[in-house]
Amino acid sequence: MRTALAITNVELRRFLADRSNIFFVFVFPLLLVLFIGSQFGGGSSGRVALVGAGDLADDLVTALESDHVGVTRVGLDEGRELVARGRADVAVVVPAEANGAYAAGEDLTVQVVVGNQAQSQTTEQRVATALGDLALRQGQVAALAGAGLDAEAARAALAAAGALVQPARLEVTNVSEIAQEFAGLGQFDYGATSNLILFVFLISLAGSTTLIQSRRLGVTRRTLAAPVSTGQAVGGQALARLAIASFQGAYIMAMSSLLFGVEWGNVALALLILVVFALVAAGAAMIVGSAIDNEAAAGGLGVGLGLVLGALGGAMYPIELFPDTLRRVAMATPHAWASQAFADIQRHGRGLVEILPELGVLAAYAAVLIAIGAWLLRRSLARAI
């Protein structure tokens, strides 16, 4: 066992010696989590760029922030740019004349620039509701003032009446299966899960080139010249592939939780799913690195295969949104089963018994791929390049 671990250590050092691997392992996955979360995350409370000043703008900021909507006060050009770049859901332009109409309790007009983000329409409705509430309150104050009551006394009376009256309770039930599937999912949760599945497999296949380098540079030949059996050499290489895949997944889990507050559900079960899927990735990497003798070809095939299987298996786009036919095809990939297992514990709070079918399928994939990979690797150790 010590010999196999020594071989594993050497392979890991050679993998990390490639500076491009450091970027793709440590930096790129987190950048994608951030990008997907900022563009498509459903957990954000809304972002508004507010242009203008005066009582209406001030009261609107207070109303939106009390509704947990983030408000940034900017100039006109900057507000439009924020919406165009997806950094704000909507921009609200409050003209100077609107303040006079607001003070008089009259109808007013503001300009709302709506972006094309996933929740822009929702944020627009929240802005409209806040404006409607403000206009209604000002209209009530104006009506009471017209009846002879002092404006400040009218505001105090309305506030006292509001405290005494139980507000109406509105409960919305969305019957959409898709909406229910993603209900309560944090802004960065889906991006973190999908990128974990994508990069565990992709980095493993990309790292398969070290197997070819070992044969080309004579590392394998010198290893077997020592008192090392073929089984130990194969075991060391398999452990190295597993270590690379497992570390990639654990790193994404830890950093996404720390930086983005991603909830993984039951952490022990999440790590179990990761390890089983890492075994699948390790087996695939052994096959690619043993069957091909050209590093460039193996790297290209590994990246291409990793991206195609990732896209087909729901690691780039939610499999729940696939057409029925494509969804059935997707279930032929291990990525789809890993995605379903993570969804079960992350979104639905399910336990070990509920995810046993997914774990069983992934374990079967791992057993087959590792067996084929070990056989091909054993044959390749005696093949010169």
The other form holds:
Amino acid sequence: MRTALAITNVELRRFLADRSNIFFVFVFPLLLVLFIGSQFGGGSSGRVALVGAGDLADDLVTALESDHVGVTRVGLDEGRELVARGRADVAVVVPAEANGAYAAGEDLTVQVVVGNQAQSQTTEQRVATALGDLALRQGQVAALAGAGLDAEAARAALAAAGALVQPARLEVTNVSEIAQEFAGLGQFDYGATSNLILFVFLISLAGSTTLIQSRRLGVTRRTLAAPVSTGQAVGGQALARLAIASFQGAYIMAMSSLLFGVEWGNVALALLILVVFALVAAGAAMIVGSAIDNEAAAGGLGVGLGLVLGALGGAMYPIELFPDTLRRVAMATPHAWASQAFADIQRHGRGLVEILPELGVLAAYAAVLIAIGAWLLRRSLARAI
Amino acid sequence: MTRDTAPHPATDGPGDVLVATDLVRRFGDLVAVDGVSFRIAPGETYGLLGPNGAGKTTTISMVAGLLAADAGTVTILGRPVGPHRIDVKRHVGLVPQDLAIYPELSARENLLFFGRLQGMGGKELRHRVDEVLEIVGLADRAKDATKEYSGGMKRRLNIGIGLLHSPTLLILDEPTVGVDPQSRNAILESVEALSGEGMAVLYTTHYMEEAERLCDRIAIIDSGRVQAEGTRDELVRLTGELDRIRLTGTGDVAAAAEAVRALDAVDHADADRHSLLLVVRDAPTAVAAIVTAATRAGMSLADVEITRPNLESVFLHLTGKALRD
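What would you give as the form predicted together with the partner chain, now that the form predicted alone is on the page?
Below, the chain from earlier opens the complete complex, with every other chain and molecule after it.
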């Protein structure tokens, strides 16, 4: 075991010492998580550029921010530019006369410039709702003041009355299967899971070239000239592939959680899925690195295979959105099973028992691929001598 | 001592580190090694001299336990060697012809890794790594990635890894291929020092000068067979060639020729106007008497040049082809 760990340790060091990995292992996956998350846009409640001053403007800012809408107070030109550049969903222009109408509890008019973002219509609706609430409240105050009540006392009475009433709660249940499948998914959750699956496999296959390099350099021959059995050498390399795959996955889990607040559900189960999937990737890497003697060919095949299987297995586009036939084909890839297992714990809060079928299929994949990989690796060691 | 008369070391001699007996290895129809036998004593440097493709690397692969022999045996310290004989490999340090090091890692990291494969660890390993870095002259570059090293530095590290676990037998497979003269000399000096410390060394090369300089005994190998084995002088005697001495100068060259012909050591003498070419037995011993006789006969000497048959001549004599073919 000590020998196998020494081989694992040195392979992991080589993996980390490779400068090209700094981008592809540490930076690129997180960029993709960010990119995919920004496409989903689930967590954002809108961005408003607000132009104008006065009580109405101040109250509108308070109302929008309490509804989790981001508000930036700007001048007119800047507000228009922000909307034009897509940095704000809408610009709200509050004219000076609107403040007077607002104070008097009369009808008021504001100008809203709506952008062409997917989020813009929703944000416009939020602004309209906030303005409606404010106008209604002011109308109530004006009515009470007209009945002879002091304005401040009217506001206090309305606030006290509001506290006594339990507001009506609206729950919308979407009966669409797809909507239910993605219910509760955070903005970056899908991107993080899909990229974990994609990169664990991709980096493992691309890294299989180090096996070929070791044979070419004569390091494999030298290793076997030491008191190291073939089994130890094969075991060490298998463990090294597993360590690299697991490292990549754990890195994406940790960083996506820290940077993007991705929820992985039950972390222990998520790690279990990762390790079993990493075993699958390790077996595939052993096969590619042992069956092929040309580093460039193995690298190309590894990347190609990683991308194709990733796309087919739902690591680039949600498998739930695939047509039925393609979804059945996708289930031939380990990626799809890993994706399903992550979805079960991440989106639906399921436990170990519920994900056992997925884990079982992944374990079967791992057993077959590692067995073939070990056999090919033994043969490649003989070639190295 | 040709192959037909060479002793077959079927059993270990007293204290022999390595005994290889009638090794045979085939690759398909090709017989890469065909009945090779030799033995190495402690502190002895044994050379396998032959051209590329002669079977040297296949032989050392069997000796190092990397390849199983189709026939024949290898023992190290009396214990059989083979791919599944793991423990005996602890006694062997292999310095392969390839630069078998990880280019991304530093010299220290490479040494630590291969040390762990040898079962070393902890303070013992770290201490030994420091020692080896000093021995191979890489202590000041120990933390640099080896891909930044010169060819000679990489070769020195390659040797250092072989030495790390203080093996009883060090096998060096063409360790100076592609090395600059300065590094080459440093490597040869290292091998001489190790041999002087009692380490048995198996050295393969196709450079005649290295074999002559380093090896106590040499096996000339070609087409998978040991063509002859012995010390350098023993091998040279196999050719039947005699030494040559050329005397250059002025005066009575013809009289000098007559005078040296009378000496027992001189087999033949040819004179021209300013020089005298002699074929002699044991030139280093005979040269003093020859110079005296020529001078007394009236020749004023400007230069004396001795040429002795070398291993190149031996190889040509035994195989009918030049060593570098």
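Residue numbers count along the first chain shown, from 1. If you superpose the two forms and keep the largest set of C-alpha atoms that fall within 1.5 Å, you have the rigid core. Values in this document were obtained by computation on a predicted structure and should not be read as measured data.
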| property | result |
| --- | --- |
| Is_shifted residue 58 between these two forms (CA, 2 Å cut-off, rigid core) | yes |
| Flag for residue 78, CA shift 2 Å or larger between these two forms after aligning core | yes |
